[in-house]
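A single chain comes next, written as structure tokens; it is the form predicted on its own.
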Amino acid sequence: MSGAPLSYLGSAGSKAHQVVPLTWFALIVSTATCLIFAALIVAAVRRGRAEGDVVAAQAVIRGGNGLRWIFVSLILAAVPIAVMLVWTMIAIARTGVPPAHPALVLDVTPQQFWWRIRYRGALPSDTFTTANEIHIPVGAKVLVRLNSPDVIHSFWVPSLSGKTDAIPGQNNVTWLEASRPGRFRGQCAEFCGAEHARMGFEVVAQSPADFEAWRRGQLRSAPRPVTTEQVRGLAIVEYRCSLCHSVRGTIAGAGSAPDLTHLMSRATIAAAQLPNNPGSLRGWIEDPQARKPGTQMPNQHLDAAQLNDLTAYLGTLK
């Protein structure tokens, strides 16, 4: 079950390790409470029927076992509640404070309806922006700074971290740490508009060496087109796509939509809704509203030849 998308019953990082046992405890106590109450209700109904179909009205009087049942049930309920209260305070104390010296700092900006991730380096030349896919090294504490330019969103990677809201005009922080390599699904957990349910992302935990290789690759500018189709595709990007997107190394430099410089290095497109393959990419460009109604990307009304040229160029952005 822990391997299922958005599963909160398994952990893959030190922060989630503190929360998952508490979650299991609360789930078990809640389930047991519901089963006990259901069993008592069924027993009471059967006992009433066994004494006859017609039950005369009885006045409420003191005495008997009624109050004893209430007192005992309150005491039994107070014990797990007290345990969960103390346990929750301990978990918050261990996970709520961001690391003082993080190995990596990310500026994550959720917006309708995708995720902008900015990796800050020691120098401006070491800083780059990507979208909808967060790469982190295994074993490193990563500080995540959240801010929203439009409405309230919520950053949630259940296998690694709890929910933290991104609020316009306010900087909130959280942190991640993965204990093993893998891909972990994230999701916006605060209703933010028509495509809230399709506003996902992925956290990719890699070995430090693999992460460093990925980071160096992301710093490179887009390669120059080689074939005639790729040249025409670049012209379409600079003439049409540059109104919203950016591709480093070209005149496309807008920032209201995802950076496409290394588009094909990502496993998914459309905020983790579609696999990043030629068929999905072509269909997404051809009619984004058909695949994600309400998305901010408009239909460019490209003909077949233009679509072929554009996908030929985008395929080089690795």
Given for the second form:
Amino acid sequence: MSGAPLSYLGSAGSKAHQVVPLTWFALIVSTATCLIFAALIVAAVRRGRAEGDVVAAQAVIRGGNGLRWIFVSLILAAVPIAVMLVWTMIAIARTGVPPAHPALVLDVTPQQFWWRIRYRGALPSDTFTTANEIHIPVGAKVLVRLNSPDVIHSFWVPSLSGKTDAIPGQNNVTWLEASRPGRFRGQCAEFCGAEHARMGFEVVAQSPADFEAWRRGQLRSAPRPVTTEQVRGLAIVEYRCSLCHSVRGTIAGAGSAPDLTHLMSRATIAAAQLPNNPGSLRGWIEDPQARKPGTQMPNQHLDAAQLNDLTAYLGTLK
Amino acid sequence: MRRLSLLLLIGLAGCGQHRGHAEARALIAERCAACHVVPGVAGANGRVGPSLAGIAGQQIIAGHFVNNRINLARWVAHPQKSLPGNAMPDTGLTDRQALAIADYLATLD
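Next up, the form predicted in complex with its partner chain in place of the form predicted on its own?
First the chain shown before, then all remaining chains and molecules of the complex.
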């Protein structure tokens, strides 16, 4: 079960390490309680049956120690509840406070229906924007600052961290720390409109060296097109896609849709809905409304030659 | 009641129809689903290319080639080599994967 992408029963980061054992404890205690009560009810029913076929009215027996049973069961119930209360307070104290000196600060802006991620560098030239795939170094405390330009969304990566809402006009903060490398699925966890269910993202935890290599790669501008297909593809990007998207190094500089400068470095497209391969890319570009009805991206009505040129160019955005 | 059980039977038969071909269906979900409707593959609801429902009964594929296992697999793996400039991109599938997909598509009659 912990192999499912959004499983909350396994942990891969310091916050989830605090919460997951508590989840298991609560799950086991509540399951055991249900089973004990079911067994008691069944036992009571069978006990009444055994003494006769149908008893019209059975006298209530008030033994001498009836009240004692109530006290015993109250104490039995109070112990796990008290344990859970204290445990929950400890877990909240350990996970709730964001780190005072984070190794990395990210501005994550969920919006209908994708995730904008801005990496803040020490210098303006070290700052860049990407989408739907958050890379973090293993073992580093990462501060995530959340805001929303449209409606309320919620940031949730079950194996790393619980949910934090992103509310228009309010800066919420949360934090992440991965304890092992891996690719962890995240999801919008607050209903935000037609495509709420198809608003996913991924957190990629990497060794510090791999993360640094990725970061340096993301800072580069897009390469110049080489082949004639790529040149024509860039022209399509500049006169159509550029109305919403950015490709650094070209005149495409709009900010209302995901930055495409390093599109091919991402494993998925359309907010973790489709694997990033030529088929998905072309199908998504031509007809996003079939895959995500209500997404902000309109259908493109490109002809076959234009699609070929466009994907030839996008293929260079590594 | 009889009509109901008949419907149920048809429904059950429909469920069984697409069982097996697990690898092919996973590949189709990953590589083809954004553009094609493919019965039996969850999420394959694309409208960019033609629906592949009933493709097994089709005589010609891609408007040019006789519909058989080898042609279908070649088309699926190398559409740009087969018909340069057509709208379908090269899928990056290996020949073995393409044959698996062709075998699955052959069940869609």
